[in-house]
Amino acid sequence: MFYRAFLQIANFVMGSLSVLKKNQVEAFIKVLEEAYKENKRVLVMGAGRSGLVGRAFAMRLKHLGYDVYVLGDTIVSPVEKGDVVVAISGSGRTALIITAAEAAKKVNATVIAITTYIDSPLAKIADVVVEVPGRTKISEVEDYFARQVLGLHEPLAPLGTLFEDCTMVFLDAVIAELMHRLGKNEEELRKRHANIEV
């Protein structure tokens, strides 16, 4: 089971590259590139595992020299006009994220939605949408044991796993591209890495 699941996830992530839309990816990177040059703040947000992926992305942005924050942390600067908000939600329907994105729009921040669903409420709010593939088929039978009895087998990667894994790899690739465009190297990033750790 482990090897099947590993291969399914790895193959899905590899296949996702062919369905990412180049114009969406370029628009996202361009917004971040301009935010760096204009010293704009970046706020990253996501709920649950998407939030953890967002935190990893925010850390790398910090290493690049961005003024970056994560929604929900104790220390978060206010979002102002021209700042960038990166909202991560596979379904694009997470209430907390939609509410926060709407608040960002009210102050004229640029909202970027990373989601699987282009027609979702989050995507409709956003200035830039990046469609990242994820699990699209949800079983109508919610009870796990009932699905087993009925022979309804789910993917080996449950819930939002495929979206979250694809998003993590996608955002790491975005960091690599930003390093190239901003002329940064690993040594520069290391200087901004935490040096007080236990």
Contents of the next structure:
4 protein chains.
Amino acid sequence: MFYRAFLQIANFVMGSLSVLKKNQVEAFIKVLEEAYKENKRVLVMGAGRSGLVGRAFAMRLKHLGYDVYVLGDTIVSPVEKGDVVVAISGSGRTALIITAAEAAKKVNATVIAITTYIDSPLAKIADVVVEVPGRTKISEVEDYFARQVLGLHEPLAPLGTLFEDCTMVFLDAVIAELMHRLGKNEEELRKRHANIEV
Amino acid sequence: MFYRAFLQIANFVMGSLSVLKKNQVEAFIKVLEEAYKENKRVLVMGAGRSGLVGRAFAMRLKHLGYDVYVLGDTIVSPVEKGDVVVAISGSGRTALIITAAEAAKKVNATVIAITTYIDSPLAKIADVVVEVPGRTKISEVEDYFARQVLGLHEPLAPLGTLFEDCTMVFLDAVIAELMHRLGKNEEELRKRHANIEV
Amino acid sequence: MFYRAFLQIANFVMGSLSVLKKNQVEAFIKVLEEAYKENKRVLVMGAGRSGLVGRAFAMRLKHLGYDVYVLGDTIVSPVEKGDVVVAISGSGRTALIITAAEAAKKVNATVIAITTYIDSPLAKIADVVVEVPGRTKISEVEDYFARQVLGLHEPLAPLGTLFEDCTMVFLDAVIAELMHRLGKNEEELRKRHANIEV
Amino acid sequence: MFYRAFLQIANFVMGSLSVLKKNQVEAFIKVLEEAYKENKRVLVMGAGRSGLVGRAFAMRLKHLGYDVYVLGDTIVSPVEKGDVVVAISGSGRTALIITAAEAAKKVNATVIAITTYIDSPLAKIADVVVEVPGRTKISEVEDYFARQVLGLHEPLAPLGTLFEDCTMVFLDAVIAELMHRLGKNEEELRKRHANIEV
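Can I get the form predicted in complex with a further copy of the same chain as well, since the one above is the form predicted on its own?
Whole complex next, starting from this chain.
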């Protein structure tokens, strides 16, 4: 089961690249690129494992030199007009994340939703939506892709696992693109990496 | 750059399956299986992004019914003889994680190290080591694999990214295997999922 | 300024004891006492510094043997009918805490609000309210107490400081009372204290 | 028991002001004042409830405009020569905090220890020590004070409670002093307070 599950997740991640929408990905990267250049704050949020994936992304933004915060950290700066909020929720229905995204909209922050559901409450609030596939979505909406290409007749990864693992790799690829656009190399990231951490 | 980085990471994750050592993986799963049956506590720890990957794993252990804690959470139970400590560190050299693993050894907990380096300080403390490839390891030690199979002439994912993403998928596959061995289905996991979280 | 501020805070904390409402305090302790005896879960929540005070309380509940969780921790169990949610908010108006408290009410948990404002949205949701004084409350509503007894003509402690420090001491006194009622001594608490923590 | 415990804690906090050493307090505030003026980073750390008290302090430093981080947060900047590390530990013997403080000394940060024990390992590492009384210290070393003034024949607050509550008020008084020295008013603090938090 270990090997089949590993292959299934890795295959799903690989296959998800072909269903990511180019214009959504570009819009997301563009917002982040401009946020850097205009010295805007970024606040990353998500509940549960989606929140952890968001935190991993936020760490790399910090290494890139962003003024970035994470919902749930002790130290968080206020969000203001023009700041960027990245909200991650596979279902797009997590109550606390929607409440937080609404608060961000009230102060005119730019809200980006990373979700499987384009028609979810979170996506509707957002200025930019990036659809990242999760199990349900693919098996319902993109049936051929799911069954034929990914072989998801019997999903082994429970709950939001596929969404979370896809989003992890997706956001790490966004970091690579941002490094390129902002002209950062690995050495600069290393210098901004915490030297006392747990 | 986004697409090439995504492919590179996904390829690396896929390829890493072939370098995971079967006996190490089995030893790790065995310890966790017995911990469940003997009602032992599990404490998961890691610094930075490795810590986040560990937290994602710990959440799923909780959903499986484990009495599991995370270093850095507010609520943590003491670790006792026979309890299991899962320590994640790509380099195996993170000072705070080594200090914590040493403390775990002092009370005769079973320490599992998930690391790229079998000869690192953390691996030497550990009772069970699982080697998960990261960029450096592969490019130095398994040169052919890295260059020919993964095409890592120019790694696009900075710092520990490849280790972290591999470990994320690896641990999710371990969860699938544990579900199978412990006879748990997705519905049982869902029931133990937090309903108020952020 | 340091000495005057210290005295002012310490005086306020001391003075707050006289405005705590005996029946509210007793109702709160009673709910916790029964939660222990009936093996119910406790979830503690609060935003910002109120959340930190809540976490300090949750740690002691854990030491007492409670099955307790904190909103924002990685490891959180679902809240069910009859479980206890302790929500801390000086203003009683923190959006995310209200959303979380509403979610708790939906599953028929017992919600306890610790707040300065009996007529706040949080207090209105709650089954049990404990009013803990903060600066504003006292200066508006209990003017004589504030000015004459506490000398708060010029408050030196900014924002929610007085509420947070009062609540910290208040909850520690609740712990002492629970130790007494549940027949726990310090040695038992020490045994449940984390031995690997940060 | 509730009322006696509350009084005992509040009395202890009040009484602790008279045993705080003026030169230690001044040295601590001086380091923080200069850190602000020279735009140095501050990293606050502590394990368990001491860590929570440290986090509450760090939040206020953020509100004052400091570039401040907390060990255990997702987002942490590296500590460099001249940066300030505030380490809180009643016993001064917490392994992970000592390891972290040693790491800070290696990069020539200024380490401040807030502890009950001037001769503890943590205090010995530190550049500046502030002794804050806890139960043990007072009952052993300052016997008259403990018994006669504070009436601690039968301490009701378990474990580190008295140290933690004293340190909470102590650090809030330090904030009042810093507001004064740095010329900040409450309105400026409010502007830097997170508007989306949990």
